[in-house]
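Here you get one chain, nothing else, as structure tokens; it is the form predicted on its own.
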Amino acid sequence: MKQALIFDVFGTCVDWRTGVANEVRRMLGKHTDPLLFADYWRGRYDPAMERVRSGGRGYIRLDILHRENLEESLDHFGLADRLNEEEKSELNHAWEKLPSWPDVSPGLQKMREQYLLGPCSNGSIALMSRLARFAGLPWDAIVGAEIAQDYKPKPEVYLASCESFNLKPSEVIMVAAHNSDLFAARDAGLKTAFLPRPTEHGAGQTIDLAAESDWDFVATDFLDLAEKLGGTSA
């Protein structure tokens, strides 16, 4: 076994918008759409790493950033007093209880007979550990966002997972649902391989539908994917 596969997490292993709006329906389902608190939540994401990826703050764990966010989307919804601080922090661990899509464990269970797995993820290595025990995904090892202190798409995320399993960029596929991962991945020497999960942001998705270009592999689902990549590991 020398070849290692990591993942995208949020939308690629995972549906985070129906485990979001799962625990927002449970806690404040009476006082908002879960869905759409869910998209908002989640719309903070990237502007939250972004302040990082440029310099504006030191690197501070998605944790704390969705905490952030949490509270930026009970102002936006009005919601701040609906909520006390215990509640906050219970909600804030929807992020660690997402169902994995129904491809998902199988598929990983059948490239892990060939392959080293590891989250490739702007999650923390603490989300990551709790969220692949509510989603079953049978992880060698978390790399990542953590490791690198830094965000995606950096090069140093990438990168700092590659050296973590003693690999070289181009002994390690990075898969994802999303092509801004992969163009991202393929500048820093990895090999790549796309899947689309046409839900992820619901009905009306418009964006990652197919391959935007020719990645190293294209599969259907994880299962397909595990396929395709079996006879190619040394």
Second form
There are 2 protein chains.
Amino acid sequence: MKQALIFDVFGTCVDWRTGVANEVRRMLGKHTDPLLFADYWRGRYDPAMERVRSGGRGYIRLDILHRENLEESLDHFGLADRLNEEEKSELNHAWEKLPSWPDVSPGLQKMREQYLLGPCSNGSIALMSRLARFAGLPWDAIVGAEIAQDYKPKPEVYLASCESFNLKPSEVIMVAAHNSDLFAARDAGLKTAFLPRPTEHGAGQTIDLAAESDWDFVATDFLDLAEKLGGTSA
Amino acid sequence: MKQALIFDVFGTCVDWRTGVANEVRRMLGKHTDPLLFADYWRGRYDPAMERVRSGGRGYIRLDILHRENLEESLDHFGLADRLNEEEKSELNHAWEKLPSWPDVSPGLQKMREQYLLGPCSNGSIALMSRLARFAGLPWDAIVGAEIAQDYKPKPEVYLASCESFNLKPSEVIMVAAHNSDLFAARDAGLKTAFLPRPTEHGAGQTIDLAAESDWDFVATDFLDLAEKLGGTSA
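Form predicted on its own already given; the form predicted in complex with another copy of the chain follows:
Time for the whole complex; same chain goes first.
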């Protein structure tokens, strides 16, 4: 196959907010609001990666950043003593148990007839491979941050993912529900595809509700994208 | 999943000799003996990797080593002028078109119910992901040489593969039809499983016909291994 599709995962393929809240509810339900906790935990995500991107610390897998951010989140909600080490570790695996949006698995099955498929996520190989099992994501290889030893939106992450498949950036389409991800991918020379996930952040979401540029493909969901891509590759 | 199986691929999962010979026959059939050519080409494999392992040159993907070895093989058989650059590139993709032994796909489908699965091969991510499509190998992630930026049997390759799955070496079983691969994996702390591929090198094969040590598992093929592993993991 001469072309690949690479995907943002958290938000684009899977509903991280519902998935994380489910695990928080299971393990801490009486003591906190699961959605608030999920939002706070996720809110620590970008600042933690920024310390790596800026060179303030070397590459550290997202699993470890998630765990550090969990400690901060438990502290913030006054729950630090509610979980022992083993339980914290178990809760940290919430990021491997995120449900995919209903169109994702059937859409990927259709797209894999013509393209190599891989996640271009900030998640590690360990996280992405287990999440793929849980959420039904038929990847050909786990590319993305760990391969590049850096975090999106640094261009190295997109470029290393193309290189792993032995393809030029122009032979790879980055698929994301986040305009910022696509601006970075386009700057690195990749093609781009946008689809909205209007409830990623809940009912009151105000960002990424529509395409903010003339992306190569704009679709309503993965099934629509599969149809729009049909016949464009070999 | 708390354990993984990682696999040697060339020989153990796929019949490289038949597959390469098929492509040689298709592209050079009138001009050479396809099996002799395949054996010669494969014979350049280990010396080429040894230059990387010994530090004589930096990590270079197997695709490129295969291509260099193809040039040498064409020279050796007096065929350097028979193929243009595009045809050489096409023939080099022979390594992505290798048939799996008949027990491999059904055996892997059974084993993936209990284990994460990945190739621990000297092949690159690009090669392994395309070969997986051709041969029906349901990997969770492509680990192995490219992740480690070195070649087996260096311990780094086995250890990086375990680390990619966030598992300890003792939580990972290396599966191979080559005793030497298993000696190296065991030295790195992994568990081991052997099964013979008595026609990998053709009807007159004299090596690796049987287990040469007390490997953790010894099986007749992947289906037998799946049965022997049944109930040993979670």
